Each structure stands twice: as C-alpha cells, then as structure tokens.
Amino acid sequence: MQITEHKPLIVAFCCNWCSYAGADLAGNNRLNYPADVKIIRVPCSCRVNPMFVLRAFQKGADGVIICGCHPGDCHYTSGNYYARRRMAMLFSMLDYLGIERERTRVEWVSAAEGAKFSATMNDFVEKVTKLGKNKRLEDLRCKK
C-alpha cells in the first residue's frame, strides 16, 4: 500500500494589474510555482469580499491568499488599502471561526516582481502542506 503526500490547493486572488501581471512574468521567466495554486483574477484586491475567502475554504481550498497592488501603487487610487483594513476583519473572524492564521495572506506583490511572487507562493505552499488539510469549515456536499 502507498501513502500519498497531501497536496494542498490553494487559492489565490490576484489583482489585475499588479500580481496577475507578477504572476505571468513569473511564467514567462520560467519561475516555479507549485500548479495546486488556482489563480482568480481580480480587477483589484479590494473586490474580494471576506464571503469568497471563507467560501473558498468551504469548497475545499487549505489556504487562501490575496495578492495585490503595493500600497500607494493601487490603479484605482485607494483599494489596496480598503483591501487591507476588510482583511483585516477577516482574520478576526477566522480566530474566531478556529482556522489557523497561516491559511490566509496577504501579500503586495508588483507587476515588476516575478521572482517575489513564485517565492512567495512556494513559501505559502511550503506552509500550508505544514499544517495538513483544511476541515474546519469543509462543506460535504461539496464533495464529488
């Protein structure tokens, strides 16, 4: 019999012009990233509401990261900095919900910053597979 490795799957909110870029700029470097991280692209990082991270983990993600412009870089003036105080509410929650912190990030990462957001991503991976798989708020019906 073998036993097989948990892999986790993660996903990552990334903001268009920013981190979607970083993302593609790591892909055209030939930079690694583990393929268990699914990629939404955002128009900006504060249009993730707090209900798709915790619906993510519902649907079986083991951690969730938001990935977005620097602060002050923000293409729409302000929203990476709506984005941090609405994340900031929502680690409050997920204490409270009983979901370990090192599921969730934030990370700012440029359109220039290829090399940040493939290490960023394995250093995620690296510790999320830590922590094992994610059954805090699994949702059973949403098994196949």
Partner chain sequence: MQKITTDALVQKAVELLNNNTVSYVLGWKKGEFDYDITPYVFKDEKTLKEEFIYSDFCGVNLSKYLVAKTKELAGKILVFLKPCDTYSFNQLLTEHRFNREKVYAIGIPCEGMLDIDKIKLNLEGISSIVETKEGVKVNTLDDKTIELEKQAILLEKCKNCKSKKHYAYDELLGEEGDVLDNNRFDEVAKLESMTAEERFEFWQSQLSKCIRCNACRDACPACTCEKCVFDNPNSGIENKSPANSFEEKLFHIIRAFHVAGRCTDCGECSRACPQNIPLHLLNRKFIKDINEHYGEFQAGLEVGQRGPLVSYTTEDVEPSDVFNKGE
The other form holds:
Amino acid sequence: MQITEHKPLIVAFCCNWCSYAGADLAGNNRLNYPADVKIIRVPCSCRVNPMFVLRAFQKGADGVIICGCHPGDCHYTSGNYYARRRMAMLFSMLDYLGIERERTRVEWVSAAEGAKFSATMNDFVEKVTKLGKNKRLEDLRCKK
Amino acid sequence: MRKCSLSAINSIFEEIAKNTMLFLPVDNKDGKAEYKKWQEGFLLSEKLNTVKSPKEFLFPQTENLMEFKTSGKNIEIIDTRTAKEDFVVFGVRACDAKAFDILDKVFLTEPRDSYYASCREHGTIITLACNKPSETCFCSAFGIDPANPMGDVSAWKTENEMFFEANTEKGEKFIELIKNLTEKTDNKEVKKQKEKISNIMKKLPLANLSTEKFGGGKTKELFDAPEWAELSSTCLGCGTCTFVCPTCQCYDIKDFNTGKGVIRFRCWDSCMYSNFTLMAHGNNRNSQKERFRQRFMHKLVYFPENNDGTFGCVGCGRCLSRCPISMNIVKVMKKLGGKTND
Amino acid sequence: MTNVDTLIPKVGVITDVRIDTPDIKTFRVVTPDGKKAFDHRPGQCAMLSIPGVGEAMFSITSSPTNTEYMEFSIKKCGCVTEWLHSAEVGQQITIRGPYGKPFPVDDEFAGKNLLFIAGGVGLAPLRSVINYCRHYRDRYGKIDIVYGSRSKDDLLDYKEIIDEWATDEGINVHLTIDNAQEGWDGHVGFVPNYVKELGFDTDKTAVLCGPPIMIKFTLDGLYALGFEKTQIYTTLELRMKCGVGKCGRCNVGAKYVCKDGPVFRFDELNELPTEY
Amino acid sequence: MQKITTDALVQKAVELLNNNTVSYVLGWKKGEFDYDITPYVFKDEKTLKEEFIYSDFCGVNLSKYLVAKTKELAGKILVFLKPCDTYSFNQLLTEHRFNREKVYAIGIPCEGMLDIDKIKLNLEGISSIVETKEGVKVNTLDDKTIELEKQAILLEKCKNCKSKKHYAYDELLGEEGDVLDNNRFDEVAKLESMTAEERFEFWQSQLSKCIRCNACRDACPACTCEKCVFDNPNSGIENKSPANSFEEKLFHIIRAFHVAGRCTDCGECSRACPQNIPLHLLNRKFIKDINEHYGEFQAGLEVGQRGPLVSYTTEDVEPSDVFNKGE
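Requested next: the structure of the form predicted in complex with its partner chain (the form predicted alone having been shown above).
So here's everything in the complex, that chain up top.
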C-alpha cells in the first residue's frame, strides 16, 4: 500500500480589519503559507458563530482557525474580547467531546503581521497534518 | 408447535445469525432494553419492552430517498434504492407486532411506499408473549392479547422452555431453519402460560380502559371538547411521545446539500412540533392545543375512521413512561371518555 | 429495483416564464424531451422541487386539454417560490404528481351553469377548470366568472381573460379591483360585495378560490342569494410533504387535503373541523 | 427539616385563591399512578383539593411555564418553587421573559426528587409507591414489597444538589435550607482526566442514543427563544433527525452553548431525556470552565446578573490556554 501524505483542509476565519489584511500583506511580501488554508473573511472575529466552526468541520475541514485583531485593537472596540471567551468555551467543549484540541485555534494577527500570519498558518497546517483526517467531527455524507 | 430448552436459545440465535441479520432486545448500559444486532454473548433481555419501538426496522428514523446532482441548469435524479438484506427481529411484543399492521395500513395502501415495502418484505418478525405485563400496559383496550402475539412466528417463554409457532409462510421458513434445534410438542404448556398471562391482565390497573367514546365518526363530539385546553396546557411540544410510539408514522422530507450533491431524505416528524404544519403564509395549527389534539384525534378518531375502526394506538405504554411531564394517551382517554359518564 | 415510487420525481424543464403580476409568475414546464410530464384532471396538483431548496405543492393552472405542457402560476411567498421566481428559462426542476381529487367536471358540473369566483392568485387552480369548460363548451351551460384582486396590476392572466374568456359566447367575465386606480374603468370593490351586487340566480354551481377571508364573506353572500352548500365547491391548501396521505400533516379531521382534496364541496367541508 | 405536606400547600393555595391574591395556581397534579405527576394550572378550590400533589415525584421545574402562562392568562399566578427552581425563576427575570408582577411565588422545601426510571430498573409492574423515612416502599403487581434507599433512586439532578436555599419568593413555606457543599463537577473532572480517545468514545456512545425529540430543549428553562434556531428553516441547521453522529454532536454542542452562562444547572435536560443521555454533563462543563477561567458564577442567584459570555475582561485567558491548565 502506498502511503500518500494527507493534505488537510483548513478553514481560517479572518477578521476584515486585521487578520485579513495580515493575510494580504503576507501575500504581498511573498511569504508562503499552504494553499490548503481557505480564508473566510468575517467583519470581526466575534462574528464567528460556534455553528460556523462546526459547519466547517461538517463540510470537510480538518482544522479551523479564527484570526482577529489583537485584544484591545478591535475595530469595534470589544468584539474580539467576546470572541475570545466564546471560542475558549467552544474549543474547550470540543476537547471535552474528544475532538483533538490541535484542530482548533484562535490567533491574533494584526494588519502589519504578514509574517506572523504566514508562520501561524504553516505551524497550524503542520500540526493538523500530523493529526491526519478529521474523523471525530466528520459528516460522512459530505465525504463521498 | 415446536420447542427448545431455554439453555439452547443461544444456539438458535447463532443459527439465525449465520444466515441473516438478527436483532433482539438486549439490556444496555443504562439497564434498559434496546434492539441490537445479535452477536456472540448477547442475551435476550428480560425486560418487558424496549424504550424505542421496533418500528425503525421498517421505517428508519432517517432514510435516504434519492440523490440529485446538479450542474448548471441541469438536474440528474439518482435512484439510490438498493436491495435490502433479509433480517429477523426476535422478541417483538404483541403490541409492537400489531403496530406493524397499523404501519402497513399507511405505507402499503396505494400508492405503496417502496422503501417501507422492501423492509417489510425482507423482515421476519418473531414475537414473544409477555409473561409479566406492567402497570403501564393497556393493549387489551385495543383488542390485543399479549398472550397471543402475532407476527410471522409467535413464541412463548415458560420457566425452562421456549415454544414456537409459525403464522405465515415466512414463519414456516424460520421454523424450518431451527428445526434441528427444536422438537415437536403439543400446546399444553403454552396454554398454561397463556392462562397465567390473562390472569395478570385482569389485574392491571388500566385493564378496564374504555375506547367506547372513540372511533370513526366521533370528530364532531370530540374536536371542540373543552378538555383539550387543560390536557395540553403544560405540554412541552417535544417529540418524545411520537418518536417512542410504535405507530406514529408522520414524516418529513428534507434535502441535505453535501457540497457535492443533494441527498433527499425522509425523517420522523412530530405533529407536536410547532413547524409541522407551518407554511409560508401561516399555520393552521397555531397553538400547542391544536397540535396536541391532532395527535390524539388521529390515533383515536381519524385513523379508525379511515381504517375500518382500527385504532392508531396499541397500548404499549411507552408514552406513559417517557413523557417528560407525564401527559399521555391514557389521561386523554380517561378525561374525554369519562365526560359523559358524569 | 425497477419499481416506481411516488416520492421519486421526474426532471422537468422550465420552458417559459411569464410575469403576470409583481409577485406572480407563470411557469411552463415540460420533460427534458419536450413532453407533458403526466396527464392530470382540472384541480389536481403537482409537487415541484428544487434539490437543496425544497419541495412544494402547486395547483396545475393549465387545462388538461393542453397536451403539450403544464403551467403553474406561482406567487412569491416562501423559500421554494422565491427560488422559482429567480429561475430562468431552461432551468430544470423536479416534478411529481398528479395529486388530489379533481373538480367533478364530467359528472356533477356537466350540463350546469357555472359560476367561478376567485380572488388574487386563487384564479390559478380555477383557470384549469375554466379552460377545460371552454374546450368542451357544449357540455356546460352559461359560465360566469367573477375575479378580483388588489389592483389592476395584480390581476392574473389579464390578457387571456380579456382576449379569450371575455370574447367567448356565453361567458360573462366580471372583474373588480379593491381600490380605484387610474386607467381602470371597471368595477371597484371587494369580491364578496361584488357577488352580492351581481345577484346571481341559484341555478348555478359555484366554484370558489381565494384568500380565507374572501371565501368566508363570499360564502355568506352566496347563502344570502339562496345557494345551497351542495352547490358550492372550493379547493384547499395546507402544508404537504408526500402528496399521498402518508406523511400525516395535511389532514383536516380524517380527510387528507392531498388525497381526499384539495377540491371539497361545502357540505363535505362542513362535516370537518375548522382546522384549515 | 420537617417535610412539607401536600395539604399545607393546598391550604395555602386555596387561601390565596379565595382572597383573590391570585387567580391561578401553577402546581403538580396527580396522575394515574403514584409517580406520573403532571404540571397543571389549577383554577378552583375543588380541583386543588382533589388533585394537587406535592410528592417525591414532582421533579418538573415549573419556572419555564411562567413565560407562556403569564402571557396567556389574565390574572396573577401562584407558583410553587423548589430551591433549584428559584434559580431558573431569577434567570428568566434577568432575561425579561415574564412579568414579575403577575406572579406570586411560594418557595417550598425539597428533599430531592426521585427517578422512576431508577426505581423501575430492577422491577416491573408497580401497583403503588409509598414514601418512607429512608426512601420508598414499592408494592408490585405480583404482591411483593421492595424497599429502596433514597440515595440510589434520586434523579440525576438531585444526586448532587447544589442548594436547598431559595433565591426568589414572595413567601416561604417550611424551613429555609442552605447552599450545600456538593461535588457536582466530579463527573466532569473525571471525564476531563480521560484521554481524548476515551472521551470521544464516551460521548459518541451517549449521543448516538439521541432520537432528536427536542425534549431537552423544550424542558430547559433557559431555552425560551420564540423561534429556536433548530426550528428555523432559514438557519441552515434545521434538521429534524439525528441523521448521523455529526448531527447529534452539532445539536448537543449548540444546545449547550446557547445556554452557557445562563444555565442554572437545574438538570431538567437530563431528566427529560427519554434516552437517559447525561446532558447535564455538557452544561456543567461550561459552568466549570466559566468558574475556572472567568470567576465563580452561578446563574440565577439574583435578577440582573450579567452573564459571563456577554461580558469580558481585558485580562481573559487565551483560548489556547484553556487546555493547558494543570497539565
């Protein structure tokens, strides 16, 4: 049997004001990050409903990362503070249900941190790749 | 009639499982009975009945109907029906066996439901008489005798033996299959067992539940009864009663977009749900009272009206023990049925 | 398995979209090889669906005498209808049917004078009967059509009504709109009142379809004119999923609208609980 | 502590009905058997005297009914609240779900409610259940008598009772109790200490029992949305069936998440579940996490509390750090 390396699908929710611009900057500076990362732009990290995260896994994501402005820098003053609590609770719950904790992450990336964006994504993809396919939170109907 | 000793029952299961899938009630971790696919070491549950009814063998909670592939403006319909495998359900109680007849009346009348029909065709139902009916049982109100369960094969358990009698062609085949593991016998022992059961039945607290006030043609008398308001006043509107019910057969058809196509599936639905009859321009059953009334009127009036007097309830007692607020068909029947006696 | 199941639809193609009113469009549907999907009787319905959006029951607006295609007049009000309204010619949908009991056009209606009363999109199911009766004109007596809507722009099939129905011999068309409007010299007022004003003879069989409130007051009007319940028909609509009386939601009392309806005579309806 | 009798409650209710303090009484009504007690709105003295009951099987939390009943009924409603029900009562008021003016609340003591499922675990055919000092005496249809100890047959939610103290009432009947030392987070901690693999197995087997009847949601006093996201066809997740293990997880994670920070841990979800899924362990996980990371918080202690998930501090723990505690 030939072992081919599993290519993970990563969904990154990026806030419009910082992280999405950060991703843009990474691109402009020709900093690499894996093409397996699919970015979904959201107005603010707190726009990410827990349902979005679960739906991403359902539709085939192997890892979900949420990127927002650094605490204190939210375009809407406090959105990322709320997101921080919500996602902490959600990810802790996923962990509690036995979903590998490395599949979820929250990272603060500013518009000036193209390098951090690229490094974060590289690191995240690497960790998720190691875990292999998302088996514990998959919807088989979407995998046919 | 054939019999075997209880100690041989596992070898019978083994024999059946060699040929087909065998499902039977076994005790689960919660200490309740649940239908499971038999495997080595599984013991037939001693419990009176399972929490979930065996209707899911014929009418699964979720069942894919077909798939669609779309490209541009075009649609391709894919018939995903496949040939079903044969299966045996062992240890079905008299009430649940009767519930299959009720489901048949719905799904097998024209136009026949091919999904249900194919499950029905491939399933052999082995019933088992209830040696210890419980206080929540009221099957006798609907003319069901727990000592004489129907199905393809009827079985009785005595202290040391199990007896089998075929009722249908499928049943004969089953008896043939276990011929070498059983021996021919007369029905003396079974008769004794039946007597024991009917003695218990007479003593049950719900033994005298009357259906006199219900049945086809009673819509006008019962529909506007003031009792519906108070009976339904604390109903939560959950689907517990409908989903544990062996005869509830309402379903919804829904589409699921997998990203690569669309799966159209049907799933159990409940008339207790607020969106059951919700349309874009309104809902004809707007309050829980109307939805509650629908469930019981359907079982006690509408269904018998359309099916020669057969009630849509078999008295299995599941709703009595599972409703989170202990509202159930017995309370409804007593309240509405007792009305004119006062 | 080769057996058919009523739940499995056929593919249909939208070959024409006609904008009738600001919120009603009429869709022409045939099979991909250009044929009519199935035969039907006046008043019967079909299940149309868009995979991934949903399935819904619609009355077939075109007459059975039209052997080339089927038409559906659909008002925009929910998910499926909204999606259909955005569909273009050539779009495929799925279709199954026919469902329900038709109008008794060949027995009880035969030889009778007919009175059709419709409001708004309620004309959709009646159009099928009206055109059927026009096709077999000699089988029926005088035909009166009362049709009303909110405004001139909301009148369904206006062109067909004016150019074809109104010019037919023995057919009287009475149009009305709720409020006076420029460019309208016809009757102004609600349908129930108009029916009373017109004061029909009771030698007719009446067929009603429209919003519940219109039905209620028109009925009162007809009773006042001396009509009997056995002379009046209507067609109902409830949420449906299967179309064949199995999914259990469209019942009114012991009757299923999809199977025992949608056409009911008022003496039959009178026997049912008022849960529609 | 002296046990409050049904008679004492009926007497009080009749008194308040007759002096027009209230027009309705929200309480519990006798069933067919000794254990199938239904919540009920009493309107007259006769029915109260004949059918009202307060026994060891009155586990139903009546608070949630106030949302619908205060809208539906014109007069003032008397409601009987057990200590844990008062938390839900306050939480509903915090969320402006009913008009306090329309309710007359009477706090009543609770000794822990019984779980008929646990009683029926090893016996079938019950003719009567008699409360005794230590527990219950069950008489069976085949004329046997079985004694059961209370601790073994308590409802899951009562096994780790957090409080016998009432946090909201207009009047208190019986003695006031205290907040109890409890070990309600032990089971959560036990799960946390397992490996991810084991936790996954545990929850997979538990949640696979779900029949998606929505009883947990419908019984929950915190779930009072007019239109639930799971009933809304436009939400994209309206799905009536536990089509597969993903749908089961999605439903239960979201259900628990939607009440996180508002859940008073009344345990109605687990009590209502026909399949005995320990749903309270999901809710308690959130409570435990909130307590550990954002400070002790008990929903429903007083009206007007700001929930932990609708507030924040700039110093909050980073999501990546919630995993790293104690490891």
